[in-house]
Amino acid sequence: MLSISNLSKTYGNGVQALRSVNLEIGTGMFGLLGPNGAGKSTLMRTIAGLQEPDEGHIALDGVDIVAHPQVVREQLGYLPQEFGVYPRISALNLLDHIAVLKGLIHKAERREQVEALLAQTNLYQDRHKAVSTFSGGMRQRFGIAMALLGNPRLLIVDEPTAGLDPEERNRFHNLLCEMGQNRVVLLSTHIVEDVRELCSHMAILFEGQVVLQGRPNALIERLEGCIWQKSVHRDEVGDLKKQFRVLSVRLSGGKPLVNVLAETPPDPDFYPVPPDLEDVYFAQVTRGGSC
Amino acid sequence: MLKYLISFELKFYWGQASFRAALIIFLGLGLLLSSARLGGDQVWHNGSFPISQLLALMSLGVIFAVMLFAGQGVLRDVEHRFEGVLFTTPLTHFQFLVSRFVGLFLASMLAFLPCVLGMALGHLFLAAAESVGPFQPLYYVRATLFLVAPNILLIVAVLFTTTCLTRSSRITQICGVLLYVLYWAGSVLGNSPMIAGASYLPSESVGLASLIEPFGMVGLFEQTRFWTVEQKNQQFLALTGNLLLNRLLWTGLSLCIFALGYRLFSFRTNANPSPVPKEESAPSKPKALPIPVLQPEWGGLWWWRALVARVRLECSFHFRSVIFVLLVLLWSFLVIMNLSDSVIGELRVPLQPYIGLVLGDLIDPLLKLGSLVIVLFTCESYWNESRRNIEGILGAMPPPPGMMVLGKFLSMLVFIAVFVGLTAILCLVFFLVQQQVPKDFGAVLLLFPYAGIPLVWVVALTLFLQTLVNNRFVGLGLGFLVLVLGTGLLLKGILVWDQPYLRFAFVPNWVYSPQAGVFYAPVFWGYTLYWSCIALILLGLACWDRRLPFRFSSLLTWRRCWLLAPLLLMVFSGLMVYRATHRGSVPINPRVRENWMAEYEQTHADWLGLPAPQLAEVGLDLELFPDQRRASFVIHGRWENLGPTALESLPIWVDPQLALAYLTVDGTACTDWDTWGHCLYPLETPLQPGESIPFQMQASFESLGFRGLNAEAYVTAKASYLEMDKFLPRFGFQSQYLLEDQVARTKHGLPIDPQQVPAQSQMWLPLNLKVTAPKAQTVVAPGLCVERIDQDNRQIWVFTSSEPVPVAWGIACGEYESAQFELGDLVLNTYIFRGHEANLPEMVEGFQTGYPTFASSFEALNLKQINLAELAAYSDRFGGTSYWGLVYGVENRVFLLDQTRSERSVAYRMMAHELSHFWWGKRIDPLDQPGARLLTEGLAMYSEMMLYQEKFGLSGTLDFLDLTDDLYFYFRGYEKNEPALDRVGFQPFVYYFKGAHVFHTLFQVVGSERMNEALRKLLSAHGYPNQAGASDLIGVLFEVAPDQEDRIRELLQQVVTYQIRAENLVVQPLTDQFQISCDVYFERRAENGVAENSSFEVEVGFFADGQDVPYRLETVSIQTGINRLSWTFKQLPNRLVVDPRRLFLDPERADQVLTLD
């Protein structure tokens, strides 16, 4: 169990990245949604022990990991949003090296886990190739293999599917789901679909604050009957935004499709649509989450 | 457009903090260097010579700046992933490259200009008025245009092109270091004094070196090496000769390098992308392989294995790169170059294969260049994860940040070990390839501690510095800056607070004796403890996890208090070093010592001329403790008042470097000693004329080396040498504390010319020496050893003389092997270190021939026995020295020369020289006045040349003069008022090098018969107990050779040089013979350097092919200026040489030879 209480962080340039964040995260996959700059990466890095918070506590299974960062490091798998690799080192050797750092000191066992992870991430056939020559997707899978080394209790993945093609993304999701069975997996993303597909619990972080948390389905249910949709002309969008609480404007066949949050139909041409997680998200990051 | 782009570049650089920091740093360096003095004490700070030298040298500092600028400016598109955008704009190849190149060049020039400005401002406003001449802006402008600008162009061209083509800051930085290696190699090739500490540039090696050395330093040395002080102050640097060719060559090459880069550069961001691995459809291992659940293990074993894994990974980055291979190749080249130079010994005779003797020339570049390489690789290693964006992943892993830093530190240790090991292997291979088996194989291992350990400290410092900044370029710049300033590479001795223990990673110079080992070993290990503690603290701070709050109190817990151990050990070792460095009252900092000496003269000037007694009786009881590197002694005797008046007090002086236990006069102790070692002892009863008074002094002397090496007094485990007469108590004002430098004298308000200290004649007294030493060692001293008394494990040696001998006590002690040679009536006893006998036959021959020759030519001496002993290489400030009946030769300057590989017999020559001092220095006791050394060293030069010519003929002499003439012309550039030989003081270049030429000329024009007759007259009239002056020698020479009065006067009483040049050779066939014509340019330069109109008789020799004796020698009368001369021959000679007997002192001799094809 990861418990975060009153976590705040302000950077040297005055940006207040986290404002009194409180979260309780249990075993399984937990999605952290939020727009760019919401503070997701700051929260991830703080949990990973890469930076200190100004205030607040983080406890993993009851141990304060701000005061004892080594505790979390010994149980952590961390895949940051962007990461590089050493040049001229094969995937096998680099994983082996990371495995040693993560406490797998017996060579034969280590080898076994490394090869299994390479197989799980579909990189086994490329294990002797330099990681620096991998494509984006392969590198991302290699990253998750690195994160999974040593069977971490806590897995933090920050925007893991950014830049992956659909096939890679699917493969990645499957792997994450499998990993999330018996550990805490914290998935940070701004891709709403990822959270819906993978996470049993989620939170939305906005301007450094947790504005919503709960089970995705429960959150969606709260908007039942409040989402109205209409296909409009491009020139009408501006007026609609002024008049109603527009959650999103998507294009369908080249024409804008407007979703509005309201208890009643904004006008007769609007028709009700079932809410989805994206509506929940937009409802939060605009002006509050209820009808 | 191009103009806009260039101005954009300049604005970009201006916006960079590093550029503005560079401006400030270069301004600061300029200001600091304005107080540096080059070329001799009398050269102005703002003379043409120091300005040119310093600016040229400082221009190399731009390499660091360009490395930074290239990283930030040229690589900015790569660093910020802007290439794709920029390279798809309409910007042309030409506009992009030219604007970036010109921008970088202008930025680098602009960054350097504050150095020029700072130097000029320092000269104008900071320097003492008496140390600067008239302000001449053109000195700065010329040096900047001729030296700095082409150097910066070259640096920019190389680094810019490398950066553009490789797009790698690391390769750029390596190239920067390689440029330094190139400079070093060029300088070694040219024997540049700025690098190798070489004392002169042999003519034959200058031409090519001045062309190929890329920064014009050797060319600059070539042009200025024979400049006099006036020229150094006021002569404009001329862009002519090899310097011009060098500048043209390297400017052209710079442009070619840029052109090559222009040709190869492509806008494509990755012309040959690495193939992305294709995913195979059928993996060789099933996907569903279950992931085994493993429990990580933490603890000591994990810590160790993780650390080893980190070190292995870091090492793979260091060693698996093309850059490393390139570095190894260039380093190998440099090492071989250095070794080729350092195996040359005295008068360019090769040394015997002793590794220890050449290690100094490997340790020096390893420490200086190696430090740069280490800073570079350490920075690269430190920022590797950040640069490759891996720090996030690694930071969240179990190993604490300290382990990561420690891994980098240890990998750099491996790197250092590999580099030092490579150097050691190259050194061994160098000797073995030449079929020379080093006699001290094991000495090569000393490279590891002496070069490796200081580099380890640099790693720790660099790692620590990186933790203070958050940008790798700034980190690199900071690393270099702190290295240059903190280690005193640049500012050593300039600041008053400069002390060795404040210079980071200070280690003493390499001083090695194959017999006695490393002199500074105690100092080195003392400093190793001190710096290692500091390095450990720095490393600890670098490893400290900054995310954790630091509380000093946490260190004071029992569990962690061991962390304070380095701090405590540092304080302890620092105190130990401080105490050893400041033992005695003589300051070691040159600036502080100057003040100390000035104060001495101000407070003790009235001691000058105080009446004092003379030594009437003296004895020495010396106890040597070689294992403790210590000696203690008692000097006892009587002082006698030989003056006309009674003495009421005694102005006693005892060397303040001694630990004085007591000094008693007539049983009463002197107690009131001042910082300069003086005590004005009041006598209870005045000492009347003719009366004497007993005295006794006990003191001890330690030679651990923290205060440097005194080549005339050291005690070490296996070899000791003490000139004990220097420790005799003396009286009155001490001339050795007189400030000679006129600028310093003016600064301290002292009269420009120091006062003349009254002459003290040499004392001759019966010898009474008692030396106690370990039984295993042999003691050598002047006089006869009359008794040896065993006392436990020690032995007492008693030396006496039956008649008065000079009071000069050079005492040596060591593990000698002795031998005895019967040379007619004379017995020669030799005391040589084991295995050093190779040159003994030649040395014995020197005595065998020399003693009877000198005795018959000058005067017979009543000597039955002469001793010859070897001194450790610690004394190599001199080659040999002599006492009454005793000659010392220094290990590496005589005994370890490989005479089998040279026709120059230095061993023979040096023995002749030292032997002749029995006459010139002992029998002739010169008056202590200017010109005294003409009678000692000058006449010893004559004696050795006489003997040498007898054995090796004129060609042997001319070969020797090739070296001494070069040395003379080089060193005279450091002396503003060069005295003639009859007024010479302590100017070795005059009495040794010019003396060689002068006495050769006298030997040729006066003839040996008449010369020796004159010397016999001198001995007869002025031999001990009388004294002689230079004028007495000149007088007897006039007597025996009245026909050569003008020449004698010119040679001994004037400073005259010549320029003689043969050119425009024309061979015209006549009926049955040939007419040879040529122009001979003749110019005589007198003391003031102005050419004089005169005519002279000059010889022209004609030589057959392969002959070194002319078959036809003509004497022609020529005038100042160009003289057209012609001769007819039946058969053409092979070459024509003007002045073949070398009777005129001319710096350039190659142009006196015309070869007929």
Second form
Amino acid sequence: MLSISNLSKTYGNGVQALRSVNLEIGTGMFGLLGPNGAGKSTLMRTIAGLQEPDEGHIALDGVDIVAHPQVVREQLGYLPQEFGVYPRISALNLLDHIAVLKGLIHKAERREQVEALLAQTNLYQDRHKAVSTFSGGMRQRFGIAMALLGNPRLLIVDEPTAGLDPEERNRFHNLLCEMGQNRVVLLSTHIVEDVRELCSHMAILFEGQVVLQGRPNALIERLEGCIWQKSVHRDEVGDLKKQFRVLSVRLSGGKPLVNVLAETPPDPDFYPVPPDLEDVYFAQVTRGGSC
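Moving on from the form predicted in complex with the partner chain, please list the structure of the form predicted on its own.
All you get below is the one chain by itself.
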């Protein structure tokens, strides 16, 4: 269990990145959803012990990891948004090198774990290729292999599917689900679909605060009967935004399709549609999540 209580962080330039964040995260996949600049990466770095909070506590299985950061470092796997690799070094040799840095000093056991992780991430056949030549999806899978060295209790992945093609994204989703069966996995993303497909619990972080948390399906149910949709002309969108709580505007057949949050139909041409997690998300980041 990862417990976060009253966590706050303000940077030297005056930006308050976190404001009294409280979360309880158990075993499995937990989605942290929010726009860019919401404070997600700040929270990830603080949990990982890369920076100290101004206030608050973080505990992993009851141990205060702010006071004892080495505890989380020994049990942490961390996949950041981007990571560098040495040029011309094969995946096998690079993963073995990182395993040494992580304290896996017994050569035979280290080699066994390295090869097992390359197989688990579907990279074994490419183990002799330089990681610098890998595609974006292959590099992300290699990042997961690095994060899993030492069998960590806590796994943090920060925006892992950004830029991946649909096939590689699906492969990465399957890998993450497998990883979450026996450890705490914190998935930080601004991609709503990732949370919907992967996570049994989630929270929305906005302007440094947790504005909503719970099970995705339960949060979606709260908006039943409150989402209205209409296909409009482009020049109508601006007026609708002035009059109603427009949650999203997407194109369908080349025409804008508008979703509005309201207790009753905004006008007779709007029709009710089932809510989804994207509606929940936009209802929060546009202030206020109820009809």
